[in-house]
Amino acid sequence: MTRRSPLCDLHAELGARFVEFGGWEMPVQYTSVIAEHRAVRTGSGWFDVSHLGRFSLRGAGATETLRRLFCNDIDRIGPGRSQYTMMLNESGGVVDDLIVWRWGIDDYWVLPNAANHERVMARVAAAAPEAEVVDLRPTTVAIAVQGPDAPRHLAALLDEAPRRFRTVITGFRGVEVRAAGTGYTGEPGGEVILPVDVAEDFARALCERGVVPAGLGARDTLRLEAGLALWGQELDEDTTPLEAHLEFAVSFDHEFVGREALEGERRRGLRKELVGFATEGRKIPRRGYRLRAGESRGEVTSGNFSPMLERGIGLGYLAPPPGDGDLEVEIRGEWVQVERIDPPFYRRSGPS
């Protein structure tokens, strides 16, 4: 059964086209992917993110329970922060990759993917018998607001907003909610999780602010543009965070699932390697396309036109990874001479 947000009427009202997206019927446009687009990186956009994960881990044995199942060790921040992590396979494959907003000592809330939730959920209550977690998707609403001018709508519109990887428990007419300043565009912003029955008038405040309403689509090609992973597409469970080149998210001083086989892959070498690029003008790369460098090859794993840099740009991994050669890509039957990228793709300043 396919799952609604609390806001489908008011995305309806604001003319969203929908699609269903990890068994939610969700808005992919309101005017046009490119308008979006270039409304959050110009401006202000916000987006309906109730599909995603999010469950609450309290109580005894809360912090070890996180050590040991991801592999960044949450020890490295304290409460009132927000930390990019991975859950991980014994062969070192990523079995999801989240963000954990810390409130206290052992007081957590866990943002998995929106296909991973349950399975990461019930594997954290397994492993931490004592704590007591609580699927908060049934009551709350997720919220993000991106763009240069975020900041200033969060800080109107909130008692308190959050900066960079910060969170706060902070309010909204008078309701308790919660925020942190992170998101998956590139832009500065933040995340904000409302109980459901003020969340609708969250998002009315914010367009009666100019803030943009954006689909699923804009917030694909913006993370393209930023060099983010996707899961399903640039990390599973056959990828790992070093081929990924996610090892900013590993801290190899605690012991966590799976790092036995990723200290055995920074001694051998890797398999396999993420590569970025764009093409000239506007032949777009696409998911499954084939690549090729040297004696390197493998397929584009995302891809997509630019709106910011107006060019096709793509992520995909080659095996073994590849030397400073040639980078070529198939695109419809023919093979393109792509230019070689290290992603993000675009940056605040400009272009990469």
Given for the second form:
Amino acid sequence: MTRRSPLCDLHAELGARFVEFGGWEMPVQYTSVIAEHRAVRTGSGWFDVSHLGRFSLRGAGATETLRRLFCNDIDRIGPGRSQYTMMLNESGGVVDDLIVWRWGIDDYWVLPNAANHERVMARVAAAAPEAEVVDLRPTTVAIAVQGPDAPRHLAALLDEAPRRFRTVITGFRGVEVRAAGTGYTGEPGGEVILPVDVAEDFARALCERGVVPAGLGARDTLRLEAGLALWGQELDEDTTPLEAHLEFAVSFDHEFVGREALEGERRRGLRKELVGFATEGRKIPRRGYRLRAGESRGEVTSGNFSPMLERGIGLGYLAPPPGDGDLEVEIRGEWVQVERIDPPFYRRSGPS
Amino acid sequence: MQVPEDLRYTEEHEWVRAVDDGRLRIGITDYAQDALGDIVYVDLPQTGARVEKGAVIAEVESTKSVGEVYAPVGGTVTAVNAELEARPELVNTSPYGDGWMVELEPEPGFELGSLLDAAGYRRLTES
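Any chance you could show the form predicted together with the partner chain after that form predicted on its own?
What follows is the whole complex; the chain from before opens it.
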């Protein structure tokens, strides 16, 4: 059954078109994907991300559980900070990539991908029988505010705006809300989780301040331009963090599920490797198109038009890892040479 | 959704307008551009190319997907809208005007009346 955001009537009023994503019907665009994309790169936009998973984990064993189940080490950060991490299977494949907000010694909010919410929550709950796990999706709305102007708007609306990668318990018009200086666009800003009954007021206040409502279409082109992996496309249970160039989120200084497999992979070398590339013109590489470089073969996992580069950009895997040779993509029957670019494809200038 | 009365249409969501000397100007409909979303690239044929009825004469890339434009009639390409190379978004903003794509010299014997009229096309998009 498809679920809907508590803000769906507001979206309809704002002219949204909807798309099904991760079991949720969410806005894909309001006016134009490119206009919304550029608004986020040059000003600010807000996204209803209520489909995102979110649950709280509090009590005895919480930290030990997250350290064992996730490959990044949550003890690398203290309370008041957030961390990007992954849940792996025993083979080192990515069960989910997610963000953890830390509030205290054994007090967390865990934000899996929409489609993995139940499964991650169930595994965490089973591994931490003495801790309390509460599903936050039924009672909250999640809104991402992103763009160079986003921190200013968050500071105006919240009692305290989150700084980059920090988490904060703050207020909106007298109601407690929580936020982190995170996002999925490569821009500054934050993600705010609010009780359902104040969420529409918050969204309307953003609109009144000129923050542009943006849909999942722009969210996808923004994350791709920023070179950020999407679970289900770049990441799955048959892909390891090392193959996806996510080593920065793997901490080998602690024990975690999948560690042995990753150590074996480091010894033997990678089976496949994520590559980024851009087309010469506006031809767009699409998911599933074939890739080749020398003896290496593979497929595009994400591809779209980059509104900032005005070129087609894509991510994909090649097996075995290709070295430095020429990279080609097959666009509807024609092999075209593409420029290999290590993501991000677009990096904003100036301080973030 | 605009469906101008003075044009003819195909079931593949193209419009056809008779221009000078029996040539045909072809583009995609308002319905088609709306379904595709933001158009970022239009791959057009070479002027002078011979095309069969039903052949792909252009490809339209959007942020959502790629669409193909089919020749509503066989003929010879007499002109393409070069403006679309730099401004493909004209297909979104002016699908029946500045966003036209191709002009064809149709094969002899082609009857414009064999294509859908506005009422027929409107029924197609509403069904």
